[in-house]
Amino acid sequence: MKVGLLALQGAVGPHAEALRDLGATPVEVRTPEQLADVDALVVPGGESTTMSKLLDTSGLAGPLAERLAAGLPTFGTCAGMIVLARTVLDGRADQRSYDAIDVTVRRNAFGRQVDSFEADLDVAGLDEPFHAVFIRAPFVEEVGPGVEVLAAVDGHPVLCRQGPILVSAFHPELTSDRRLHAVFLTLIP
């Protein structure tokens, strides 16, 4: 199976060598050709601002829409989450979201880059904790009725899933742990 990685900006290496380590075949994706023929997508972290910028001048704006309505798996890390959302909040008026998951998220939540910090969490679905690494991070405000919530930081949604779209305000590829790549390569038929 082939699996995009958005390769705007962002952590896209790290993500790349999760798939490959679960037998997933990543692709490189900045042409709407490249998205095209991929069976799911990765979003990485990076910074949100900056990534819709680019998704509308490299002309994948319109096609990754395209694709997330028809369906597309997709799993947002970080910025890919600001990017996913229904609604951000503390971000730029022509930023883009693409309202693929039923979820408010607030950018820069946790605060600065020198608030970034890393915590073990308990992951519905997985046996044991999960170590997180999160920077500069967001986390959800407001869930709609068809999210659900995987986890969480003070009371704050940090890994959510919809359907097909997983979203986490945290860097699982930053870790040696692939269970949350492995849970999402499940939601891709």
The other form holds:
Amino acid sequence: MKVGLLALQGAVGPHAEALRDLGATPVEVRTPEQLADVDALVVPGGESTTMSKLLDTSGLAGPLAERLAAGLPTFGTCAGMIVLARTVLDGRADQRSYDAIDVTVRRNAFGRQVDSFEADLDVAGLDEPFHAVFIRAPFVEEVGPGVEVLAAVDGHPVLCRQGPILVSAFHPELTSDRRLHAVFLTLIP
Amino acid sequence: MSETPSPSSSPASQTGTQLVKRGLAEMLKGGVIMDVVDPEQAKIAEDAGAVAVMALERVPSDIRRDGGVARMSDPEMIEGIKAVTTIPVMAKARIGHFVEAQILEALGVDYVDESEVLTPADEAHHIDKWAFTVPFVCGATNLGEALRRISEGACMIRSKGEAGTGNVVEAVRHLRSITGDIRKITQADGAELFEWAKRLQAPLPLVQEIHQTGKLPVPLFCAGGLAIPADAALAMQLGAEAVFVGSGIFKSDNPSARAKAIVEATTHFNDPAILAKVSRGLGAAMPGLEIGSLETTFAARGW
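Switching from the form predicted alone: structure of the form predicted together with its partner chain?
Below is the whole assembly, all chains and molecules, this chain first.
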């Protein structure tokens, strides 16, 4: 199974390692040709405004929108969650988001880097807590009717799923716990 | 402004951990961090797709030209830049000047650069970076220096290069020295690792870690003398994971176009066709300096 990793900018390497651990084949995606060839996609953490620009300049913006509309299974972490959201708050006016999941996300909602934290999270469907790393992290302010909230911090959703789209405000790729990547792989037909 | 929420789901919530500090460096990979001296430049940098800005009063080429003692920037200037950007803001403290670093942390900057571009405040000691919640990036010219900085708590290493020259040769030397020694250490046997630690004047456990993993324990970025998109791609192909561009952008003819081109070149560093496309028509780059003609080499600062 070829899982694309949007490699325009951000924490690509740790996701590749996680996917390999689970027997999937990560493929870096920087061009429309590379996107056409994958069965699923990970949009990693990084700087969402930078990714938005590079999606335009690389010619990926249109093809990505088409594949997401056609149901491409996609996992967005942190900046990736912002890229996949319906609405972005505290973003740039020209920032792209792809409306792949019906959530409203607030950028840097937990604060600046000095407020970044790690914590154990209770996650629906997992027996043991998941140790989650939040870095200048966003959270979800509003969810649409079709969205399942799988984990929250102080009442703010930080892990959500809708159909083949999984988004997290935190970074499962930065720890060795592969359970959320495994959940994502089950979304790929 | 609402209050920053704290996580409710665990008693074990922690800030300022190594994972969180190194984690931000992971998020900056593949990106360009740009030196800016005022809010207007910060907007240009963010518009161009910078992953972060480095707020400082003078870019390195001006520090080099003006001479005198270069210090931390005025907090008002840093606040002004924080106010107009949504991306991470970094700022520089002098080598060993832990009070400048305390002030930068209090200002809420996202990364502190303990930088040789400023005039060192301590001739023997770098800052004890473990004592801070804010993460630090430090420059290095070789692997020993990089590992000493990591042992002091640095969460990102950048080549020093020779800032403010527009000449990439020193950054190349530093990157090649660091990555070359890492490659050799992966091939060393157990006994040789002790000798490597001695030769590098670096802690043995870090040398052993490199032997196991084949990479630096923290992200390795490139800085110092990058001026054109091809310089950024060169650094990336040599093993840097992101780039800092200082004087190279705002001392060129068309900063906005050059900044965008360097962002694209850093992403597509392995694609010569795209590099050719983005390198076109950018106007004059910053004037460069021969390393041999310099009165002060910043890279020699740090111990």
